[in-house]
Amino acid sequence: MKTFPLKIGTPDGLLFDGEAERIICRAITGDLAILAGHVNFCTALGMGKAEVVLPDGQRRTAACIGGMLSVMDGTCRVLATTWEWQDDIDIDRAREAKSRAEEILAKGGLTDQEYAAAEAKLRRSLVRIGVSGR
């Protein structure tokens, strides 16, 4: 299969640079794969699983969480707000993160404000814990 360049970074650096056969992750209008030949194109990511395919058909699996997508010229190119392979997860922060966001919305009483915040911590723990497989 035909592979392409792919930059992944997050604004603490640059966590990918090589070839792949695909890209999958979360777009904020859903899932998309990026192939070689792709027009250029770009969009804002949402949260969720992403995939990289590698030439020699490894998948590396990471949790995603917001960010841009583009592909200009048949590189493509992830900035993402965090991004998390799937053996760096720490799974035991993640389920204490998911506890402490529950509880928070069970108290109730919280502001539109309050409850937007708790809800997209128990959204990244989530996605987290997912991806983790644990």
The other form holds:
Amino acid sequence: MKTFPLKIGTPDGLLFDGEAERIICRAITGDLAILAGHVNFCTALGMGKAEVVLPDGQRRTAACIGGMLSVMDGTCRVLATTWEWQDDIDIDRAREAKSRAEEILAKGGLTDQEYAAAEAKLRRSLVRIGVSGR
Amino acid sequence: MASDMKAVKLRIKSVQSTMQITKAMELVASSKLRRAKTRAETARPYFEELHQTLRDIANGNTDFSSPYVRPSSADGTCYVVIGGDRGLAGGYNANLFRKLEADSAGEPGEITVLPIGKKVVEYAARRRIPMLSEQFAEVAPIKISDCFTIAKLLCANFREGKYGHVKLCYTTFISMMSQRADTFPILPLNDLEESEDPEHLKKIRNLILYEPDASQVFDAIVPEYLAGLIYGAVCESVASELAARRMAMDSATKNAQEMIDKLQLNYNRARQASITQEITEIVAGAEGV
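Mind sharing the form predicted together with its partner chain? What's above is the form predicted on its own.
The complete assembly is shown below, putting the previous chain first.
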């Protein structure tokens, strides 16, 4: 199958730079996949599982949270706020974050801002736990 | 003669204690610099890719439904100025402010500043430039989450029409030896377009597909883009500040050493002169007997 250049970057560095066969991501409107020869495209990323299929057929899974995906003249760039490969996810930390966020939400009496922050934290930890599959 | 010697001795002592301080500051700066440099280097690819992507989008964009994209109707520019917390870093802060002045001189309308770094807050207060917020006065502890807060603040004020353009003013970390103050436009995206290039105007624009639609996409990505760029610029600036301080303190230490050497020579000369004089006096006294 044809491949295309893919770059995945976060503020913590460039995590992937090379050829890929396919990338599947959760965007704000739902899951989407990019193949080689895609039209120029731009969307914002949601929170969810992402999958990169390498030219040798190997699949790599990651937790992808926020950011943007763009395809420009054949090059796909994923600039995410957080992108963690399945093996890099700290499951204990995610579980801890989940229980902490649940506690905060259960306690109640929060301002809108605090509520949004706790909810975002809970959702992030859920994505991490889901992707890690442990 | 004796009083002269004492004065020189005191001078040497004071220069020595200053040298101790500059030496210590240099060591502190270079140990901090190592960490800051790694941080700047890891953030740089993201920073560059982000900027490149948005430039590509600005060049190819034909959909002006989002306020972040269309040419701005409002005058006035908001500068996000990232400077240092402390002085004694050679020309670091001065170069940044000079760049800011040179850049803002050509801008029509009012200028607002979002200062990051204590020195920038002081500068804006002295110059009576209105500040958007003084919340981020310290540059050292700024994390990525703070950058998101800054980005949201910038976006909210931009949408309200408080200013029509947003520019970033920071210092690029080129190497340990050289840093350069730089500004570039970040909002609206229309400002990013490289329109001076005549080749580009002739080129047919490749249409970009936005999913679900342009204004929703830009609403979601613009704050992220701003936060990413600001974070990258903060990393670069912090590394630049430390490198500039290390250089300045290094040369200060060298100058102090030079000064001590010179003073020591003067002191020795004065000492020798006083001994010679004493001998002459004794000899003259002996002859008189």
